[in-house]
Structures are given as structure tokens and as C-alpha cells.
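Single chain ahead, by itself, as C-alpha cells, in the form predicted alone.
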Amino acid sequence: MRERRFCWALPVISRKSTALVKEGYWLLGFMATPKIKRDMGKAASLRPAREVTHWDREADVVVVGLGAAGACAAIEASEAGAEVIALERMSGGGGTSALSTGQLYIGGGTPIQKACGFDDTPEEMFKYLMATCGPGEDEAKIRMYCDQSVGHYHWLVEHGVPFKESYYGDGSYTPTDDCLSYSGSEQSYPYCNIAKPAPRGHTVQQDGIEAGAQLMRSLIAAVGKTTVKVQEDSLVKTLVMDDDTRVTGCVVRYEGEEQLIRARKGIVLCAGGFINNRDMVYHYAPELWRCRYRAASDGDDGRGIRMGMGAGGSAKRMETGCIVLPYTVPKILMNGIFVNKRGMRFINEDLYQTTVGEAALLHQEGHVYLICDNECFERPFAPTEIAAVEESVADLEKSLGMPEGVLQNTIEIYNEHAANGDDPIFHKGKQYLQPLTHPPYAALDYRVENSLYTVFTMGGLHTLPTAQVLDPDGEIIPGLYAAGRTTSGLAAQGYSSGLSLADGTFFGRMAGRHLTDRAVPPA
């Protein structure tokens, strides 16, 4: 094997041969990670309102961050008649939402679902999300979202977000311009026995660009049709609070100078998560820092969460994150079995890749392998190293340093039942059951240090379904709202693709709606 700087070549198993052959190579580049400064995202101390001698700007509502959540909050508030200022730290809106796959988890009987021949109800959607969005699932938010999900779909369409009446199949990423897909574990045990399966992943129809970028182009265009005043290149440093513990404004760095902006009704924090803040991840979710790829923009430094906490806000489920283990492309790899470092199987391989990723990283020390024989092996995407290839399971077990006999026993038991179309231990779907009896045998290396686990944080400020931020005693902090990954929203572990964008867009709207129903305090 020839080593090269920054990449290496890997031999592959031929599905046309009974031996390992070097008939092809593929390259896996090192994944560069952002260099994070220790103080990145650190918010300044809270500014008391009594120290403010003048306001440079003011509006009814100030939205911090112009990703999907911020855009929807700004649109909803403006259309209800509020004067809105949207502050964006970059030179244009979009944030991490623009880098996403552009998929939203929407269900309950949308026009797309009906057009593609799928029946769904808010109740079935609710049962599935309650079963998967834990621990600590927020029943009130899940209930509200499921009951209003179809209405949310129509709101997005009315504001220019395009969806195509077409069904793709399974997957969080659709390489075509098709819309609907199964984007979670709806069809897998045990969830298929809890709620009637239905595809709820709605991917935005691309127009020559990635779906996430298309989503944000549509939402930013919708913002442009309102009276929202967008101020870019504006880094919000901290919040302003009066003696009655009401958030009344914020301190902004704009064009190299400090700017004070008053929010007559309230501020909505939509500033992203904290995966790019080393100190916060070490403190709250150290397992996530072991992963090599972060689904994030530079703005995901925890600034919004820290500002909210500085104003007295409580944060919850800060240890949680979306953990994607990309092993399901091509699907034939799901006919293999996952084992831990002791050679024992630990999960049904047809579960969604985030559920498997969570189990692997959080419960198996991030030390797992996907065992394939020559019949179910194809080159994985994303590219993955081969830890070992042997002509027998016994030799593979030895090469991987597993306890003698454990992997052999695991595969023997699996093969015995798979031959009868059964998996009594983990209940993998019959379509993925195939005895592993055709050598050579390979172990794909899904140890965290060698694989492209993809992560982002899902913990954040504790909010009501109205997006109002709560303090540790469960009391509302007047004038302070938050949405998107700045909050603990619909999902925790058990993530289904599209929940983050769905959560951000929907509860961003709830923030804008609730703010415009509140009385304006005196100046």
C-alpha cells in the first residue's frame, strides 16, 4: 500500500471474487476541523439598562441570527405589524441552515404525503416522536408541532419554499430533486410497532443549488418582502436587562463600534448551537468532541445560549447531539452486522443512522465495526477504512483483537436465524437479513477516530412552546425568546433527519407570533 500525504489508498473486497483483490482504490482525505480559539463565543457580561444613556436604534422586535429560525421569526412578527430588526453576524443570512440537506420533518397528512399515496395523522406522528425524541421529550412542543405540522407546511409554501410532489424512498439526503422520504426509524423495530410508519422527510426542491441553500434563499426572499430591517456584519455581544429583569435590548459590534439597540417588545435569540465552542462541548457534551466532522457554521459557537444564560435563562439537555454514523449507502451494507470491540452485536442495523451513531458513540465507546461477507460488501459512502479482511471469522476475530470465540458465536447465532428470515434478538427487518457465509469477511472500521461521525448540538435554552425563555425555577424571563439550535427543541437523542429545520422554522414562527400579541412597555 502506497502512503501519500493527506490521503491514503484502500483495497476493496470484490463482490465478484472470493478473495480480497486490489481491483480498485478510493481515497479518503483527512477531514479538517475548524481551529477554535479558547474564548470563541464568549459573551460579555449583562449590560444593565440603567447604564444605557442612549439607544442607537430601536424596534418592536429584534431577532439575533438570520438562519431558518430567525428568518421565520422575523417574517411572522413583521406580518403581524411589528417593527423588526434582524441582526446577522455574517455578510448575509443563511447560517448552518444553508449548509444543511434542506430537509424538514413534516407530517400529519401533508399534500405531498397524500399525493404520494401515504396516509398520516398528527396522532401517529405524535406517537413516533414521543417514542424517539428522548430522554426528556418535551410533550407540549411535540404535541403542538404535530397538530400544526400541516399548517406549517402551507405557511412555508406560501412564503416561497418549493416542494415537489414526488417520493424518493429512504434517506436523509436525496440525490435527486424528489421531496418525500423516510428520514428516521419509522419502519424499524420497535418504532414500527408504536406508530404507523409514514415518510415525513420533506426536502426542498433544488434549483441548481443544494436544498439547504434553496431553503434559505426562499426564506431570505420572503424576509425581503416584509418591512424587516436586516443589519448584517453585526455581532451581538450581550443583552441589556432592566431592574425588573426584563430584556430590553442588546449590545452590538457594528462597523468596529459599539451599538445599542432597543427591543420594545422583546428579543429572539436564533444564533445556532455550540458545537464549535471547545469549552462548552468539553463541559457539556465531551463525547461529541471526539467526532471528526461538525455540521455547523462559524456562528455555532454558543454565543446565543451563553447570552440567554447570562440573562438568567436555564439550559437543558446540553449533553445531547445529533450523531450521524454514515453507513447506509449503499443499502446492501445494512445486511452486515454491527459489533462492538468485544465482538458482540448491539443494535438492529436497519435503524436510522443517527440512532446507530448514538448507540455506537455513547454506549459502545465509539469502538464498533460493521462485519460484511463478500456477498453484502460494496464500497461505502462516505469512504471508510477496512480494519481487517480474513478468509474465516475466526481469523477476523483474531485480527481485531477480540476475545476468542465471541465474534464466531455472534455470527453463528445471527446466521442460524437469518437463514429463516428472523432476528429474534434485535428484530432487524427481513429485507436486510442475509446469512454471512461467503468469505472473505471484512470489518469496516467505524471507530470514532477513524470514521466520519457527523455531529451538531441539540441542547440549549429551556423554552415554552411560545418560545419564551425560562429561568431555572420555570419562570418566564420577560422580553426574552429563543428558537432553533439556541434552544432545546423537539429532538434529543433518537434524531430523525429534518427535525432541526422543522423545529427552528416552526418555533421561530411561534416566537414572532407571541411577541406581537404582547403589550409594548413604556419607553
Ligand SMILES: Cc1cc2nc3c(=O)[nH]c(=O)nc-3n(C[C@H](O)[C@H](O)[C@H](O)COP(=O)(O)OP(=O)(O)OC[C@H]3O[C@@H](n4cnc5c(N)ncnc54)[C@H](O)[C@@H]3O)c2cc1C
The other form holds:
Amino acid sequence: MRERRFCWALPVISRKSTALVKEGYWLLGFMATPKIKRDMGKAASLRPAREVTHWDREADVVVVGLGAAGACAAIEASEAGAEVIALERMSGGGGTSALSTGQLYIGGGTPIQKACGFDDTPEEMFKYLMATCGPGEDEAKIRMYCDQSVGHYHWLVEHGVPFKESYYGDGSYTPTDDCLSYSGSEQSYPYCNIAKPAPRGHTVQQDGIEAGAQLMRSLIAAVGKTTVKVQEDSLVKTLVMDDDTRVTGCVVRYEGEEQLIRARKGIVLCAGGFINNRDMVYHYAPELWRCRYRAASDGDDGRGIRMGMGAGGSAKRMETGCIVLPYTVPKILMNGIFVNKRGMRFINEDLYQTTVGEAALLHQEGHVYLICDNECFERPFAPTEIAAVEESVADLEKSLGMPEGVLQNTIEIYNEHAANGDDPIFHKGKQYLQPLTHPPYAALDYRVENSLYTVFTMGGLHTLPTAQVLDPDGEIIPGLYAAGRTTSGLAAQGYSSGLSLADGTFFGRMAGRHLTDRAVPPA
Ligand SMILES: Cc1cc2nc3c(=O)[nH]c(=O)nc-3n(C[C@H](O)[C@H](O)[C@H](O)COP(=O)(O)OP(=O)(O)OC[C@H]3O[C@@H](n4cnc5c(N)ncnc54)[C@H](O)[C@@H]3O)c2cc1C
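Instead of the form predicted alone shown above, give the structure for the form predicted in complex with the named molecule, please.
So here's everything in the complex, that chain up top.
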């Protein structure tokens, strides 16, 4: 049965049709989403190889999912001479990657960073990612990615992904065709003291379509130049494993029939994350479950992760996610202060919006307000309710149900230091420090129930930098690889924009290389 579904995305994304729109896609307002063949079934129940009497198709490498990670895995494996089949459940590739805003976190001294006058080194990038991507950061992956990041940029360009030699400024979203921007907390305390700040967000150049669609148009065109056989409308249901616990193939539903596909060398699971599987989110990541908006396509139902777990794969950091709290546009709002339900500040407001989103949701019960005075108040770009407006801070505190005197005290201390261009408690950047002294005072409502917390999952299968999937004992599962949001990648609770597409494309490539015995650079 075909079912029309739509997915959620940040309100900033495309208002246009995309060239990826083809049969099986339809337009919903500002975005294109594919039809999905829905069959939940049991992904984790393996098919024993001894029960397989025949294979319908076979290849050296079978890639599950044709988003950014899958496309890169397929290209690398094919260019190394492997016979590759790529299976995609939708009627066209692209996945969530095609719906994204197309920014990749790349650094260490790319040609664009140099052309725009920014110095960067793999070491500074490493220091920044090690400081932000934890707790539980994967040092081996971060090391390898930082060392190979410039090479990855060149690989993307060689495969047709366009980047313009231009600097946009700050922010995770680039509404123009410009490329480079600060897409994390590089310039803010404490990270500016840990690593030399450099902009590393590289947004794919838009050309009549949004950057994420352009990224996938380029990568799918690159797949088309190889010998990869793409089979669409093919839902991979589960994996086939032999008695030696080697993954040897998969079970696919194609045109209403079951199809068995053999993978002589291995399978790469690139089937996205699990934010659209509400049961999984409730079970593994209950804080993300509270958020109203999901940045994902329908394919993010966790099937890839469950198939990997069924084959004995270990899952890692499943509670983690990218948590966007979109309050930074217009920038003047960062002159306000975030307070919790007790009226106390908890963070420097100039940090990247996912860092603030994580702090608010995970450490302040998702119950926070942005307090502005008349000087710094403007309507946020992202629809936001106003919880209260009062002529005095004392009245605002009362209206918000805060303990008497706490918000007054918070603002008094903040104002005293801000007047001297200082924030000794949280070290907000000087350019955002302005005493809040002009009534009326407003509290913007950033409680999780009322606001636009937008999330996708970052947890997934535990993999090596080679993209090989590990079991709970840390042993490699022969024949099983994974990349992108089916895995736990570079970032956990410490997302900088661009890291998801960066690790998906990079470790997808590493899977393709390792499967074809091409050297994977040492971690
Ligand atoms: C609006 C928006 C903006 C974003 N902006 C950015 C950004 O600028 N930078 C960034 O880094 N991240 C961004 N993200 C997040 C990012 O897009 C995703 O995390 C990333 O694209 C995941 O890539 P992937 O290759 O792992 O998965 P996907 O691109 O989702 O690809 C997975 C593919 O697998 C297919 N599939 C799933 N299950 C099966 C199955 N069982 N059988 C066969 N096929 C299957 C799916 O249909 C899909 O095509 C954004 C997300 C959204 C929604």
C-alpha cells in the first residue's frame, strides 16, 4: 500500500520546488516529500542464511538508503571497482539530506576558508570538536575527520558538489548562495578560549533550489556516473546472517514481493535516524520525545538501527539529539537573557542555538524564557509566543510565577556588569551586553510545550572510523557497516550545524573504501 506522508522541517527551508521532485514526490507548501511504502514489520528478526534457498540479486556491496551517507558509500565502493546495488525505500533518493539546509562542517584550512581570509588547522578544529561534541565524544572519529576534512572537501567538489568562494557570516542557515559561516559556538565562551575560532560551516551553493536538494542532486548525479545499480521503492526489511554471524544479504520488499539480495562483501546501513519512530524515541530519548517538531523525513523510523541491532550491533548514545531552539534571528534578541523557571540565568546567550536548546531542554526541564526590555525586543523570526509583558521586572516575575525577588536579583546583577561591558558569570560576548533597563519587559516563551524545539536523533549503531559495526563486546560484525544517522557519529550533545551531513558523507565514504580494501586513512 502506498501512503502519502509528510515530514517536519525547520521553517527556514525551501519555499521552492526542487529538481529532485520526481514521480513519487509531492509538494507540501514549502517542501517536497516522498511517498513511502509503509511496512513496519520486525526489522530486528534476522533471516538465517540457511533458510535462504535462492538469491534474487547479488553484488559485492549493498547500500541501504540513498541519502547523503548512502550515496557517498556507493560512489566510493563503485569507483574502487566493486559491484554495488543501492536500495532506496522511496521512489527517489535524497532522504532527509535533500530536505536539509545543506551545510557541512568542514575545516582545517579548506580553499574557501583560505580564500575568505580565515586561518584554520586540523588541530584547532580537533580541539573545538573535542570540547563540544561530548560527553562521550568519539576521539578516533573526530581525529580522523579533522585530519581528512580538507581532502573530504576536495572529494565533494570533484564529485560535483558546488561551493562558492564567499563568506556569509554567522549562522546555521545561509539564505543566499554564499558558502562559509560560523555554524557553531566557535566564537563564544568557553570555546573561543579552547580553540582558535574559524568558520567551518560550508553551505552548498544554491542554484534555483535549496542547498540540501542541490547537495543530493549532485551526489545522485555522481552515483549515476558510476556502475551503481539503484533500485527504488525497495524497503529493506531485515538482514540475512550466516551461522558464523556474518551478514551476507538482506530481505527486501519490492513491488509487493519479497526479494533476497546477497552482499558478497558487505552491507552498508545508511537508512537515517529514528526521530519519526515515536516508540523508539520514547524508549531511548524521552527528552527528545517532548519536542514538537522533528527535522526528518519519513524514512527516519529507526529501521536501519534496529536491523543492525538485530544482527548483534551495539547502539550508542541513543538519548542524544540535535536540539534546535531558534531564537537567534534577529540577532538583537541575544541582548536579552535566558532564565529558568526560578528566574535564574543558566547560560551565555551568544552560544549556538543548539547548545542553548540542549541546556534548556536537558538541564532546565525545557522551561525557560528569554527576557527582553523594550530596547532589545523584536519579534523572533521563528513563531514564538510571548508569555508575559509588564512595566516592571517585579510584575514580570509575578506573572511568570517565579519566586519573589529572584528575577529582580538576576537582572540587577546582569545590568550592573553589562553596564561595564562585562558578564563575569557566563561570559557573554561584549557585543550582546546591554543593561535591560527600558520598560516594558517581555518574556518570550521558550517552554518546550509552547515553542519550536526542533530535533533529530544523533544516537545510533556503534561503528569504528572504518564504518564497521561493533557488537556490545567491541567485536566487529563481519559484513556489516553503517554511516550517517543510522550511527552515532561525530557529535552527541554538542551539535554544531553541518556535523550530520559531514559525518554521514565522510564515514559513508570510509565504508565504501574499507569494503573494497582501499586504505582508510589511519585514525
Ligand atoms: C530542515 C532540515 C535542515 C537540516 N539542515 C542540516 C544542515 O544544514 N547540515 C547538517 O549537517 N544536517 C542538517 N540536517 C540534518 C541532516 O539533514 C540529516 O541528519 C542527514 O541528512 C542524515 O543523512 P543520512 O544519509 O544519514 O540519512 P538520509 O538522508 O535520511 O538518508 C537515508 C535514506 O535511507 C532510506 N531508508 C530508510 N530506511 C530504509 C529501508 N529500510 N530500506 C531502504 N531505504 C531506507 C530513506 O528513505 C532515505 O532516503 C537538517 C535536517 C532538516 C530536516
